[in-house]
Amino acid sequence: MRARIRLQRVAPLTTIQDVGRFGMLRHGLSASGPMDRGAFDLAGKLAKASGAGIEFTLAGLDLVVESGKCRIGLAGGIFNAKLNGSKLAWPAAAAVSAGDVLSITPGASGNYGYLRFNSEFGLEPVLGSRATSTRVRLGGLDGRGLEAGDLIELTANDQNHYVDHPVPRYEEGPIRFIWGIHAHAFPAEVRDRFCSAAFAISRRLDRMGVRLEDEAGVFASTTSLSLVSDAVVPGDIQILGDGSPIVLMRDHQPTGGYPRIASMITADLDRFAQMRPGQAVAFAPVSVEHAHRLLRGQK
């Protein structure tokens, strides 16, 4: 299958991305790939695809099929999709060919939605990888977000690569962690505070991190501490100079200057990025053995 796909209206941030582009934090470039990694996957399984996708951001896209025919799959958050004007479950698989337009807005929850075809992308990966970083200005459409009126050619069917993996089923409660490395430099009574206090989401949140408030004082009194930059990671949670924690996201920087008091656990990540601004926030302590076992039940 074949097609050619022009977008209408793009949400800012709307990017290119697939599983992503591993081993190359050593080289500065983190991994990028999709912020909800379940999503993800749960929308390359409607569409039966193997390959990259639209990852859109709250606002949603819509887009219209100029030529030939694919089948797609919608996932992530909750949107409202409609397809020549017709309302769509959500998530949602439909088969979609020339004239049709696709139209996605913001739901009732979520900050990013996935679009995923059964066809690939006709771009070259860059470093292998298809996954946009605009920090670096690597991969995707020349390594920038989507804009209206950019057009997408989808060439060879990649449904012979597609494997059936199970999807994750996420868990309520509060966001798991395991302590930092650095967590030794914050006092016994901030570390308890950290894991009984409420924070909530800031409006200051993209894919390289996501900025948290903290009403409850708890990093008040937290000074800079004078620290060897070193490698970090998604999940992690860092304390600015001013208090101001912040949970580093897919397009991290390579390294860190800042204290980590934890690390957010990767079976929690994608639950995590789906937050809204205002959304409250708890944190609760977990072993690193358990954390595995959590990750390896979602897969």
Second form
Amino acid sequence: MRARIRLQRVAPLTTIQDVGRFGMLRHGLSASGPMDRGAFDLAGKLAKASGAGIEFTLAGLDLVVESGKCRIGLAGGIFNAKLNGSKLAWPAAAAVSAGDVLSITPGASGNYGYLRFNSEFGLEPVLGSRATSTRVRLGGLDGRGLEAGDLIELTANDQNHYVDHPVPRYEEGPIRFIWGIHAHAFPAEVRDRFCSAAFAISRRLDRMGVRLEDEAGVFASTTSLSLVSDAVVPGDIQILGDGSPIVLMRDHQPTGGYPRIASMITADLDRFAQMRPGQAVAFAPVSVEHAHRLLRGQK
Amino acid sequence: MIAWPKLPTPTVLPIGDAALLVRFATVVDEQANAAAIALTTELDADPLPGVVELAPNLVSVLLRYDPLRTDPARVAGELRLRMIRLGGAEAAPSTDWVIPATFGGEGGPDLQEVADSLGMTPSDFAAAHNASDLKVLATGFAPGFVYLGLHSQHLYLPRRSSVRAKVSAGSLLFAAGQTAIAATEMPTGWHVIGWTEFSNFDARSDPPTRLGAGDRVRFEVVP
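Having seen the form predicted alone, please provide the structure of the form predicted in complex with its partner chain.
Below, the chain from earlier opens the complete complex, with every other chain and molecule after it.
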């Protein structure tokens, strides 16, 4: 189904994302893709969509359907959504057509929400993906974040290879990790405190990384190591020269030279991405095998 | 036919639950770099089951795998077999490049300081810098960013103590026995010694970069 959508109010760091641009690490590009992959998949399930969608941030999004019609799916965090003034459930699925106004405003929790369509964006993929990396100015709409006034063209999509993904459940408790490639470089006492101290999500967060506040001073006395620059993956927790921990996210640099104490497991990365500034976060080590059992939906 | 020297034994480390790092050394070293390139060439030609992406780094190779299709023990086991096979493998074909570059001036604000630190004149430094071909050690860090090396010991200089907020695409960066070419604007703590029109990143081409690990580069001075 074709439609034309005009964005009316857009929060900063709102971008077009699809599953990501893989295979480009060796050329110096990380994959990008949704900060909350599970929510992106759920919005897709609700819209019966396989293509790109809009990742919006805390403050939400307002838009008007200028012409055509399509089915939409909304998920991620907890937001307030209204269609023509009537409240929608969250997450939501709806059919929209010309003249409809969708308004998404901040809700109880989460940083990222997803709006997906059962049509594809009228945008050429760049290196195999429509995902935006604003850091390297690639993909999406000219590699930039979306702005009020932007027009989104949705084209009829005959190749909607919608796949019904299992919907992940968010779990409570510490964020689980695999010890990092430089964990041995941290004294045993620092490793112990990393697993027992409370950290807080700082205000310095974006699609590249989330800085943590280390109020207990776990890494206060960390001395900077001289390391060869090595591959980085989303979820890596590196300790900067000034002792601040930073969690690398979807738009990470492909390589990094700071010591990495840990890497978050895939099953907990989405939940971490949705944590808001000020929220406390604790970490617990698990084995790779345990992480894989969680990914397969086993306990 | 060039046989690789005996490869250093790698350390295989998990990075999270969907990647392994095969690391040949913990410092930048010619032999470890050659091993990382050789392993990448081998695995590109004959991929391991369940491995979805390879990324060669300076002295390591990242293997992203699909945890639903394989597990790290299986990948590590297959790797061991490949390493044995690699011992006598031929060097990967590489391309020779001549890259015109201007040293110093507006595009190379740190040339004088670099030459002073090494006790040379800027033109002597440029001549010494370009005296031998450099090898592409790896691409990464930023789109199209390439590490070239290794320079001989008498050209060794650590990074600057302060970071320049932005250098332009095409900047030649110099530090720690290496020269890098920035293909995009970026902040850097490396010394900026020159500039080239050569661009190693074009998002409209696939692959988007031209230089590959193992290629040889010779700089030609443009006055």
